[in-house]
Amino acid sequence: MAELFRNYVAGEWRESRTGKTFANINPANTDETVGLFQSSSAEDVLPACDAAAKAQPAWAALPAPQRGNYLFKAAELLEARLDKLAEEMTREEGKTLPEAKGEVKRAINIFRYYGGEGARQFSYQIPSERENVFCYTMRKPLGVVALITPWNFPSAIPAWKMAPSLVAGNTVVIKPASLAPLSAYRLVEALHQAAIPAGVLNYVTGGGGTVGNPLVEHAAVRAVSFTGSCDVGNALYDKVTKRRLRVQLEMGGKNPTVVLKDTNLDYAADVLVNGAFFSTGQKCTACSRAIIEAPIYDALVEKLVAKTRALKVGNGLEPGVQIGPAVDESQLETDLKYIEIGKQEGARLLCGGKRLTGGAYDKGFFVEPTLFDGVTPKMRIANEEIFGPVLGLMKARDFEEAMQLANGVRFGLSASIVTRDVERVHQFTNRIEAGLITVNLPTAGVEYQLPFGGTKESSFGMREQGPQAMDFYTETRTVYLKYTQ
């Protein structure tokens, strides 16, 4: 019998009061239930919220190291269990177990940064035009707080979401995704156990109709932070923004890796396929679409092609295994769908394209990482997002070309350049519509220390991770004090 996992409402662990769960599977194995979840409806909700707005005033009271100290707790709790969340990890959402260890890893650091802003939470002191007057800012919290998190990240994302929230001194509610709610889980699990207040932190599982719209249509509510798809994030912010919250919204990409000819060939596709296929794509920053010199491309793309078949493709949590599977069915078919589609644009496959059978890969959803050559700008497998390990070819006459095909999608989360040359590289970083841009590094990678964020339709709002990311949860008062009467 699969473990029952439950709600997280006003320091307690509570069942929905629907009194019904959803099975979290293994992607790689059908047969394993990892967990079962609840499946909450509103009557949970508004609980949850009500209990965090409740609980707000002591938390943003108690100062800010003090309540970093409960990060720093859970974060020693976290670590004392890395090899087990990390198998958890690859047995809900499928991307192989050194993946998961190093994403774990990634949420307890993001536990100890943003443990450590208590206590840099920095204002500034302004001269001011009169005498004897002394200016300065402060940071205030939002209030209540909604995060809504995907599956790809599901330890990472809800760490670098739930942290600078909690320490700015916002209270919590957080819906996960229903593909992958344990990872998240595990982390507020972690900060009960450092025993912070109730009310503080809020989990609560479920569709996102049922739990997400009366999550951010609560009157507690203040902000709102969303990483999924574009379709959701743009209902979202129409929703929110009539009653004015503060809203963080990060979406899709159709990132570029552009790669010119003075480059050395076995590294540059050792990048691509990185970039492209690691964590079986499912990155809103993995490269898919590979823009090359044409001088090169020939023999890049063969490098390419023998790299791409030797790519192990299996259960993540096996030795040796570098591509895990789609993370469930639909997501499997819409790869697949791309892959037809791209067929029949002109495409040319030049590897993989196939869902992987026979033995144990009919017990999962496993696809053939594949390569495409000659695709084109208009074609919808260089414009629209697939979230799997499907990576177009485009040839390019030079730099000027390239830039003009890197930066022609409507997107702008992530790119990057793999080249020798010392003045392309200034050029491209100041000319890439992109907010994330690596030089001789896959586009995918960030680290917790920095912001992250895109432009034009993959990001709207202020960044995340980073010192930056305390400013979405904190509001700035500005204070004029005259100090003589």
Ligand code: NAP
Contents of the next structure:
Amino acid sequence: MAELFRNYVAGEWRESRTGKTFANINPANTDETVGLFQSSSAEDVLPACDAAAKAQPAWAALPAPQRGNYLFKAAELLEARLDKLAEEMTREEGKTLPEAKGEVKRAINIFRYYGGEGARQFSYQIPSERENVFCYTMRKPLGVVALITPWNFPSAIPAWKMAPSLVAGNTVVIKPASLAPLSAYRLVEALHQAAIPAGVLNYVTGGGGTVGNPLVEHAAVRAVSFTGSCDVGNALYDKVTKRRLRVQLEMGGKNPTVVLKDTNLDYAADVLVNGAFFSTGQKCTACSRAIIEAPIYDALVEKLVAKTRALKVGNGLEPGVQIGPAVDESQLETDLKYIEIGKQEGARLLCGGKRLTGGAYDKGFFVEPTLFDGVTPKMRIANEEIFGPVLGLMKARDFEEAMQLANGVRFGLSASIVTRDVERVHQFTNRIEAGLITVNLPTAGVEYQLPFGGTKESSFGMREQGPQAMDFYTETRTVYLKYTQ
Ligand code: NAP
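Now that the form predicted alone has been shown, please provide the structure of the form predicted in complex with the ligand.
The complete assembly is shown below, putting the previous chain first.
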């Protein structure tokens, strides 16, 4: 019998009032249920928001360095269980064990970084125009914050929302993705074991709208931080801005890598394979368009095909596996649907393109890493987020055409360029429409201590991570203080 995981409300582990649960299934082996989670409803969400509202004044009154200490303690507890947590993540989400381990380490680093932010919440002292007047700003928490997170980084994303939010003095209700709720549960559990006061952090699982709607509609909620698809994010925006809630949306991408003719081809092929296929292409920052200058196109494509064919796809727990499964049947079907669309649109399938079957593959949602040649700007596979291991190759006459192709989509999350030409590098970083830019590195692979977020339709609101995350979770107060009468 699979283990039962409860909601965390007002400092207690509680079963849902619905009495129902849902199964968290291993996408590499659907015979395995990783755990049973609560199918919550509004009746569970309301007490969680009420508890957060009740706990907030005392939490905000605690000195910020003391709030940070809970994060330090939780980081220590998580570190002691790193191997177990990484294995659980692989079992619930499918990414390979080294990737999962890297992500749990990142969540730990995030807790430590924002733990330190407790002692570093900078404000400003600004000269006054008037005599004997001292002016400064203060940062104040917002109140109760609702966090809604996706399945693809089931530990890092909850961590990078929870940690700055808590250290700023907000209380939190988090709704993790139903496909991978265990990794976020472990973060909450660590903070519970670190003795975080009751009500400061609340965790409620269940269906997107069923839990998400009452959560963002609760009167005590002052801000919503969401990461997920554009459809859900845009609908949330319409709903919460009517109440003038602060909102942050991190959504989809169609991220390009531009490869210029001066580059080392083996190096460029590695950058592309890493960016497009690792984590099964299920990163918002994954590369899905390779835009290659014409003189090196054929030679680079040849190398890419060889490296893509050599990738080992399988259960992420097995040593040597580089690419895990799609997260569920629906994502697998989306991948296969877009592969079909690509073929019908006239793109040429160079390798991959099929579901993997036979033996252990029959138990999971495995798809071959796929390369399409001859992708043109109007094709759907050049414009729509697939969120799977599918890379479209586009030939550019020169740098100017490469820039047009790179910027010619509605998204603007991450983008990279592979070249040794320093002039082009600066032109690219200035002109590319993306919030995250890498040079001679894959489009994916960001660090927690720098701001994170996109532009155009990929993102809305203030940046996450790095020192800038504190801006979203705090409100500035301005003080004019005359010290004489
Ligand atoms: P999703 O379907 O939009 O779900 C994201 C979260 O929203 C989940 O917790 C989901 O709950 C919840 N949700 C669904 N419907 C809702 C509603 N009506 N009201 C409130 N919440 C609702 O996205 P996903 O499939 O989990 O994640 C993949 C997407 O996330 C991709 O588009 C990817 O690009 C994007 N992403 C973006 C970033 C970034 O930083 N830009 C990072 C990672 C992922 P359920 O799970 O219960 O449905």
